[in-house]
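Take a look at this one chain, the form predicted on its own, written out in structure tokens.
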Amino acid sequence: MSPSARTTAVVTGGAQGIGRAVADRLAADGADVIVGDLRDPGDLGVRQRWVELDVTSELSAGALAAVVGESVDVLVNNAGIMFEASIAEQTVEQWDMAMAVNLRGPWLMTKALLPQLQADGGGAVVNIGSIEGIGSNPLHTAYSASKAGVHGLTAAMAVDLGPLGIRCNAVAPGWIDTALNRDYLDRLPNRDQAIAELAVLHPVGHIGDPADVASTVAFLASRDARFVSGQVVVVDGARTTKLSLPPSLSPDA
């Protein structure tokens, strides 16, 4: 995006974490940003405003679409949830909620905003997937399945919506230093060890920052990416590229 262009962007789940970083980056780049979230962020900038949104609800998605104006240039489908449970312990309600938020949400928001995204020659959709749509951590069956679905949805949307002038891509973040992840680490008895071991997993030597994801989203949303569509861009410091070795074969052993 160009700061001189008047751009409208919608960011779901933009009240905190990666979504907030994306909303702040797009606003800094000159966009008018609608933050769709169940909670009121309370401290948005002058180019940002909050609209209450439940991404699982067709009525809520339609209500947001009714107030954003005639044209939307960028839709960032970021809202998501995650929980840990074995298959034996998971409930149908938990599974359905993960699918409703993480997978139905991006589809429903794109559908609701389709007329606005087609206006003015087309727009860009960026879905937030995950490296767990490529691999998986233990106890994350619902989360991994939903994020793999987001990646597949992104490809299908790129094919179907490309002729309408709408580009669709996804970003697959790795371990990002969000408040949620920090709180999780702070509860561990071996917090410092866990932080050090997390850094070692990444060839770049550190975990990611929400701004790292936001800058990738900003590129995919921009005219600089006019020929990029149907892609899943992994932002994980090469974590998923690095092949694992047993400790006895490690160069540091």
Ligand code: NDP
Contents of the next structure:
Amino acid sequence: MSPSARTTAVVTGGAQGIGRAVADRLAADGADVIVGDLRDPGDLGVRQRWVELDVTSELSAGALAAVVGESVDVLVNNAGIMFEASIAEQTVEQWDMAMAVNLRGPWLMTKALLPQLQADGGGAVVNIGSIEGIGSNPLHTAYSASKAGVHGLTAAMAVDLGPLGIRCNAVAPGWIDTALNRDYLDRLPNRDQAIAELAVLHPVGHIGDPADVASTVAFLASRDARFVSGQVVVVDGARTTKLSLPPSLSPDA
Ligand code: NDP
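Let's compare: the form predicted on its own is above, so bring in the form predicted in complex with the named molecule.
And the full complex, kicking off with our chain again.
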């Protein structure tokens, strides 16, 4: 995406959180941004418009593709869901929903927008994966499996779509300060302690902001990344780079 050319971007799940930060960043960089989400965020900027979208539905993906115009330069597959459940307690419906939103969604949206992504010399797809596609937190079998799938899908799409002029990369965020995480922390009796302990997990000394993910997405979507494809870029303040030690051996203790 060249900063001088008028470009079009589609951001799924762009009503709030990381997706909203991505939609704001791409609009600030000069793109016309279509925010595809289940609900209208209601407060979009002039370069942004909402199109109702359920990424689990082929009909809905097709309906969005029918209204976005002939060319899409950037597709950001961000919509995602997460829930905690043991394997014993998890239902087949929960598993299937995680896969339908987190993994089939990016595939389906890319498929629906293929003609537009190929137009004008080819576009860029950025999938939002997770560090939980590399490791896992407890009770996240469906979430981790779906995000590992997103990383594999990214590689496969880069291979298959490269000859069509489409680059595909993923961003794997670590702990990002979104409403989802904030609500979770606010519910903890030891919230302040948890926040302090989270900071220690991160060699950079703090958790991430949605804007930290958005700036990485903006780079991968840009012409500056024209030779970057098939990559998973971890944005986690080195959390997954830091090896864990037992408390008795840790200088942080
Ligand atoms: P949020 O829950 O804040 O935002 C997700 C958005 O996606 C919501 O607006 C939601 O709408 C929308 N959405 C959910 N299901 C669908 C669907 N079927 N079709 C269209 N839109 C949908 O999440 P985050 O901003 O925290 O996360 C965004 C992405 O980043 C996700 O893929 C997540 O897995 C990933 N991620 C997040 C991390 C974090 O720390 N926050 C860390 C690593 C990865 P509604 O609210 O109406 O359901």
